[in-house]
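Only one chain is shown below, in structure tokens, and it's the form predicted on its own.
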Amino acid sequence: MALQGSEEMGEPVEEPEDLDDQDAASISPAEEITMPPGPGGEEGSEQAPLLPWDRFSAWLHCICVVGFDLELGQAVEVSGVPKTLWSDMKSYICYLSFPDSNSGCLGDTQFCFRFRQGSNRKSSQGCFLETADRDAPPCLKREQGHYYGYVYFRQVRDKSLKRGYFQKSLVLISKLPYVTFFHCLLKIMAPEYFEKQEPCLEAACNDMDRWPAPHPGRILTLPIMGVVIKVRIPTCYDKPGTSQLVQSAQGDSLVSIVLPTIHEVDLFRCFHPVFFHIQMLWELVLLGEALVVMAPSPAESSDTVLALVSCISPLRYCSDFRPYFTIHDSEFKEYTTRTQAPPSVILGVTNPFFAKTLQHWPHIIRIGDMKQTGERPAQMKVKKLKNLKTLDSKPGVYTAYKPYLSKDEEIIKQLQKGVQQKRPSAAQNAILRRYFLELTQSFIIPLERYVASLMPLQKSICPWKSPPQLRPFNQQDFMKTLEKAGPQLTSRLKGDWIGLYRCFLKSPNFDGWFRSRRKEMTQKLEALHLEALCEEDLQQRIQKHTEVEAVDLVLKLKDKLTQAEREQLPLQPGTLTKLRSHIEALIRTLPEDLQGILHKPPTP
């Protein structure tokens, strides 16, 4: 980890005045550093040696700041990294770490923009998150091929300087999603870091340098800086819609921050502004659809994406987004060419620019500033495309997409209720939130239920054969299942949901979490051919064959032992010992210099 001085957009420029002349080791000398236990307990697994700046990189990429020169434009005045910052990933952060001009954002702002990883290029987190994607939520897995921008932007008059304006964003780069508990991060950081400057960075990646890796399942204490954060990443294994950490008074005296939640939005404040439509939304989302969120600020363009790309939670949201688009965006051409229909992606957007270039979208939600969730939401039409003229235009969404589903008036109606008896923000967002997990899981179980029909019965598996395969997945015969047993059973909403059903099946969403269903399935066959095999007496089948066909078994069962390793596979306690017991008496009946060879480690 290393503090490095100006990296701008273009030629290298001397160092800004302001900035400590301090070279590439002055931050965090990771020579130095010992690698004590976790602050969490929760280390005591992992074996592995860890090398410095491991555990960093198992949360961050790296640190920027970046800041406003009036020759260059936006510079990444410092970055603590602990791999190359590569200069097209330079170009995305600087562009996107700050508002556009026309946002007029005075004094501190949060949001996130997200950017497409380069072809080549290896992510610093692989070795960690391998191990804690098998056990996260779909919505909590690491990007495969983009990064999450979290951006805390400061912008205050100092009539000292030329600009007459200090401008200046801390940006964390992640692979990870966690929204909530980085936004909540860097508002520690941020105001000590524009106070003190680099030492105090310096401080904060030792910090974190010392966190137990983010397993799903595991309560974490985070110290950061003084401050104690206290968070749990979810597993797949919990219920939707709950969590688990709870406070003890006892174990959290030196706790600070308690999140309930690392990555959820307040659906409610984000959704105000197009209260009437959020059933609308939740199709238009589910579908795959292009729409584009047009915004004041980054903030509100960030957050309503993000809101818009979870409300089909616990499924998750298989095409690209990006809750803060520039025209300085490498997808800019490919987002905005009319010779072409648009692509399935969710855009965030604050340039005016954009409401001509974007004019020919199929759905465009337009925001104004986010009122206070306690004022009561106006009633908005849908709109035609054609009114929208400019960014100017007035709040609402303009689209001529007719919902599949008739409109649900009871969540309107408890919500309004909720404005009106002035119910507590949060109560009124675990509602919304609530409604939208239910209709999504009413959509989501007819599919379950056929999808787990396609798995070949267990008394067809037979450990001398290859496991079964499973049967393809025929629409025919899904859409037959839904007379009897489709979403009419939990859901109260009528409509077109066969209509619904079908264009779904054509969308990106999916095919993603047919994809994921489909290879979990896959290794629960390989699990449980593997059990079946570790049952039988192999020793007693072994004298039948000669010494051929037992290396030849030998080999088989160690891809297997190889393979269960790699992919995690889901086996019963003791299934890995047996089968390594199995291997080892096998190799005992074989003459002395076959057992050298095979106990020799397979070459990589």
Given for the second form:
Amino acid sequence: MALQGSEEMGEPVEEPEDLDDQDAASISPAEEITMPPGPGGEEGSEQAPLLPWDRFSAWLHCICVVGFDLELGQAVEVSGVPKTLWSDMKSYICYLSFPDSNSGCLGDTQFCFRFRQGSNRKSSQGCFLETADRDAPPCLKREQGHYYGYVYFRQVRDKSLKRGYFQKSLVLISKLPYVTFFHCLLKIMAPEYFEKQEPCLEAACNDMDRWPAPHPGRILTLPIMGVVIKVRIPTCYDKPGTSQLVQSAQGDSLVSIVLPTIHEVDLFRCFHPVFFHIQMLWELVLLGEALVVMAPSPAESSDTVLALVSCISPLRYCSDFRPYFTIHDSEFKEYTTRTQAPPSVILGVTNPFFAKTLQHWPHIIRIGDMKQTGERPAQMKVKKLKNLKTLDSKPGVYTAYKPYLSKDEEIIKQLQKGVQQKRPSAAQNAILRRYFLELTQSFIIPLERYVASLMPLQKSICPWKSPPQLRPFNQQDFMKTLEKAGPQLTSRLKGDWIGLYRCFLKSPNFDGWFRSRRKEMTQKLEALHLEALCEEDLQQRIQKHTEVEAVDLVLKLKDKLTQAEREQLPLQPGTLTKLRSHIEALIRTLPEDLQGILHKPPTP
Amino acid sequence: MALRELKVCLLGDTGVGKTSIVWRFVEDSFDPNINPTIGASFMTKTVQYQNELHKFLIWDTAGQERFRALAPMYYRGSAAAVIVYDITKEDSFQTLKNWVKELRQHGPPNIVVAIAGNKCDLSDAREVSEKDAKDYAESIHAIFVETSAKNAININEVFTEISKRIPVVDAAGGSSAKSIKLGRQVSESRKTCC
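Can you swap the form predicted on its own for the form predicted in complex with its partner chain?
Shown next: the complete complex, the earlier chain at its head.
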């Protein structure tokens, strides 16, 4: 089944844009197969039974193989993927799945990229996934407008090939941001695939098509190619900074693998080259500043970008970020234009060409080779941007930015001490992660507290009026609360917190955070209102009213029911049952002809 | 009670009844029309053995030739392998011998091998004599049983015998595999049917 649809194979593919004046074009990925996501564009209706590939699709959009073949040239063979789902994606995937330049990538390399979903494509996720998504923490929700590509790239000498090298990438395309999990999965799949070819992918896809859906909070057992991976997707109710799954001592990685995290990257390793500046980087990410990471390989660029994005967790980074961005990306022009201010995005790049293209960007992080982690990061001082000219520029942070908060010397000392004492990287990572978590929480708690105060009082909820509205966010009012209940309560850091908030309130991260808070609170109000309504004696009330008003009430209640089901309102258990019996009871009080009409399901 | 996860793989020619054996063991059901397995399918079942719980992580591999090269993924790290042949097909017994060779060469050193002569309900069409198979099994110190997934004969016994031969975990955490393996060479094929 996995390899069906071969009628689509071998079709000629349009040549990607000619970019041969840049180094990046030195590799032109071509060929090969892709595993199917199932019947394209199906609408997940509530009670529909699971079709073949539904389970697979809950985890992955597709799997593809990108290779370089001198004889085939620029040709992508596609198998089983409906053309509409694929044709506009394949050229990006091809280029994003290969390192920009050959240097330094001998052997196996893992990295990830992210790209924008074409606007004409419908999301095909079923309802069962939306329910699953509701319980996920903000930073782990399914991506709405983007896909992730998780890459396992192998480049080894092979004299039997004309080019002298074997170069191939196995790529998983998914909307799920589970970077650690997918890298682990690829580490199992890719080496086997490179040796054993298609039957291997067929087996893997078949395994995945029997996986349980990615539900937060459950311990999932995921068999794949002879190994069982055990993971737990965190929920938004977890205490941040805790892991609920611990690797048992006697693990045999050929039998089962327990992943303590599905998405967290090693912050310390990623930030090691620039760790004197971590606090400034936190501010830049928090404020959604345009930031570019220039690294020697996609592995380093993507790790660093992901580390940046996750350092403000549990806040969700709401702007675009590209762990590995190339000149072939569809947003290349949009993001590098000099006619507008640099956009609020974080880009990870490896192509030296960007040193010139993005010269005008306000904040640039240069990362050297991370393999020399034993060395002390030498760059204590922030560098002037004008010093960044050539490729050979030294690692460091190039910016004119003045942080709002004064520098926390203690965390730097603590980490430095760890380096001297050869503290394990995992422990350093845990220290750094806790530091960022506390910093972000100190920052966000006053906002949470203020926004909670915008909620109307419970007693203002009247079942016979529409639910009360949230009061609007007022910047002045919020700033006033900071005097007494600001971050000074939980953080020892001094500095211009007010300035930081003022700037944050204008950022996409605030906008995204406030939108999701407002949605949650509005739903809570709807839920409270509905619960209040269900406690009323509706029949008694309706006796005093006309038939038309009774019908009107029935229709309104039906709307409420649909809304509650669709939006998964956070209701007390039993509320919906009560609502349904209210509706039934009301309908029974009406004349028979009306009963017939009202019992009909609503026309779509 | 201690819980141990034991990886077990099923190997053997296509159509000998590997999947049926697993279904009978795990679900206690039988379906004469199951599709050929793709790659491998995975099921688990936990049984009690003395004062331990044995959770069998069962990888039921595809018998089709095109998946032949994938087998190492499934026997790698396995505590036991059940190699299945069809008593009505001489060829499948030859294939079994090749699997034994491959396991000896590339499999885990202490893997427990169980040989299951399936479809023993079809003794009229028998091509492999029970004695030959039993002698062969003894010569390689393997567990031997004739089974019928259809009639539920000897299926649980295969796994019970495996549990018996799994090395006990000693206090130090290591396993005293070798001594046990040598001490229990004789495989019993009790309850022969037919």
